[in-house]
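We begin with a single chain expressed as structure tokens, specifically the form predicted on its own.
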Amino acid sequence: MTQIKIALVGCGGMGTRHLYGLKELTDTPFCRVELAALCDINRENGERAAGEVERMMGFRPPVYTDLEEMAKAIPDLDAVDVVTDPSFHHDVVCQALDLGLHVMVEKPFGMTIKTCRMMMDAAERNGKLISVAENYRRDPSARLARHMIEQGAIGDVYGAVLHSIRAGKRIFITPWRHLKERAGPLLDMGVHYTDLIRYQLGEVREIYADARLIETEREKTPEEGSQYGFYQDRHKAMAETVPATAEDSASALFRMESGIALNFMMQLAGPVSFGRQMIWGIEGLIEGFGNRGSQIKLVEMDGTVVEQAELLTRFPDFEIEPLADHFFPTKVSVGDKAVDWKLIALEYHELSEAILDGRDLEIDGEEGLRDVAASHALCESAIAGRAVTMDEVCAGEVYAYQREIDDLLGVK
């Protein structure tokens, strides 16, 4: 076998945005991955996605409305690619797993730790790969800060700094990234985070943290800016509010394994908007952690900055895979339009070399399952009134909060 057979399961927005990851993948010769179905519970969105594929690639795959339909009907299927609303995952994932398919899942992994184990023990008894999408480690920018670490550039690190807030009360992207038992913010864009913060500073020992609910009510935005057609219309049809019953807004200190402390801070609320990361060492400061799109910098002791691209020239022995050299050959990825798509091509791309080859996943069920339990951490903290670890989160001995989500799911 040389290529596998893939399909995409859940022809929503997300979904959208994988078909034109693998229509730049399709443009390589680096491809291995041929696109055999497309999968959706609305047959309506199944078949505005074929024609994408049909507008993008010429041809126009057959849709299913059944994952076991599609299985049967395509006997040669190697994989799924599932984009569904986080809150379907373990259903679609443990189904398409005992099916005999590998899997790519998009973030957040799972809803709750229960949920993420329930998928890793199908994976586990079917001999079958996970692979979780998460994208931002990928962009080239955070290749680099994550080699000045390993090469000592600002010697040893000893502290860091992650801020992202976002101003006001308007609907992040959809409706249901605001429900509890959805995803929630601090859970579907927290794992971003979360994600980076362990790429650059190795595993969290503890948090302890303040979350809460600032917004119980969201605003439609005036207008839909996403190229996207199913945004828009999905904008078009979305109430003008929108009860929020996940928390919005969180504030913590990461302890590293190493002894690291990390300022944590996550809100999409409020009266200002404001982000700063940074990667303190003895002998200098990181400015980013990476990120899609991104470029970092380097701040030396005397204050003096130095820009991404003179960084490069200073670490010449950096390197990123093929693909990705093919995708950045400057190893920017800043102003290009293209880059969200490119970095979920690299995911199709590993997990088709993981399936060929036997390459390592480099972020498998166990390394998504960390993701969300440092995410979830936000708010365990928060009800125990204490720093939790990341062994009793992962454990599931700190559960208070989660345990209302897999209630809401029916997750026993």
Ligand SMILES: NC(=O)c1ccc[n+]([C@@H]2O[C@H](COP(=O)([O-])OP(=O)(O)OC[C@H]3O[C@@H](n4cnc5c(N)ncnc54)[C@H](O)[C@@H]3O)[C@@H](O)[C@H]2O)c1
Contents of the next structure:
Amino acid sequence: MTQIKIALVGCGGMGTRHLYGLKELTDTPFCRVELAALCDINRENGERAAGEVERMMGFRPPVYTDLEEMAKAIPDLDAVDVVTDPSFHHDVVCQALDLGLHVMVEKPFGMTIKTCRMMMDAAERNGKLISVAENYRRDPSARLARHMIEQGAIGDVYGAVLHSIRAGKRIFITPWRHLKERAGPLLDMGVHYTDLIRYQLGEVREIYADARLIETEREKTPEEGSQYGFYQDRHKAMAETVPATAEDSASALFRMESGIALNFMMQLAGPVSFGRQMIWGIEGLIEGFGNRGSQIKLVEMDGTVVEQAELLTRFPDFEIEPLADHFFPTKVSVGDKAVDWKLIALEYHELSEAILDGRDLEIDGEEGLRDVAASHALCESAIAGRAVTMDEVCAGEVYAYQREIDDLLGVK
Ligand SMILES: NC(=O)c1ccc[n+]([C@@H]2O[C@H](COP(=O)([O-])OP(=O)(O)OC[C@H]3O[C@@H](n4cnc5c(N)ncnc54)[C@H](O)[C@@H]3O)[C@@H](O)[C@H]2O)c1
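So the form predicted on its own is up there; where is the form predicted in complex with the ligand?
After this comes the whole thing, all chains and molecules, with the earlier chain placed first.
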């Protein structure tokens, strides 16, 4: 077998962006992924996405509304790319694995630890792979920050800050993101941050947090500035106000296994927006954990600021994987309008190499579960009124917050 056949399941906003990612990959000599079909329970979304593929790639993939029917119609299908909203991940992923398909699934891997384990068990019993599509750490800026920490560029690391505060009560992309049983912002957005924290600083030992719901009703943004027709049309159809049941604010101390202390704040409410990310070592500071389309800086002990382009000359042995090097020859993604799609292309490429050549998956089920656990530890700690350990959360010993979600989803 020289390439894999894949189908996209879930053709909404991010699903459409995945198709742009696939297009980026097909335009390189690295591509070993063939798009065989699309699937969405909403036929209109599937057909719209098929139109995008036709426009971009010159063929119109078949559209299905039922996963099993699609798998029967395409017996040589190897994998599915699951980009449904998170509350459907476990159902769709388990069904796909039981149909004998490998799976790539968008973050957050699952809604709770229990649903993550259901998917990992299904992968195990079917001997198939799960790759969690977590894109932020794949940017060259995140790779460089980690390389610098490993090289001792800032000496022993002892502290960090990750603050992400977005003002106001606007709807965050989709109404479902504000509902506890559909993935609140602390999970949906929070896993990007917990993944970056774990990627740069190692495993979390414990988290002590306050988490709360500030805005119980969200308002539609006056305008949708996105380049994608799908987002624009959905915005037109959106209600003026929607209910919010999921926590939208958290403030926490993360204690890492290494002893590093991280001050975390995430909020989608209040009068001001601000964001700051810093990693302190005894010999300097890295500004930024790295992120899609971003760059990091080094701040030396005398206050001198060194930008990423200059840092690259100081770390000539810093390497990124061949496809990333093809996409980002300068190893800086700032200003690259296709960065979102290129990071998705890297995810598809890794999956194809894992299936075809046995390459290790960077974010497998266990990694995806740990990102979810660290995010849920925020609300679990707030309910417990004490610091909770990652071990307790991963083992389901601290579970009050997730019990409510599992009950709402009917997960036993
Ligand atoms: N990595 C990132 O930067 C990033 C960005 C945005 C979204 N996401 C993730 O992508 C996923 C999808 O988010 P979105 O914003 O595209 O949501 P969305 O609501 O725009 O799209 C979800 C799509 O899935 C379809 N769907 C739902 N259940 C289905 C099922 N059982 N079978 C087939 N199709 C089904 C819906 O009809 C819809 O078309 C989420 O997990 C989200 O967290 C990741």
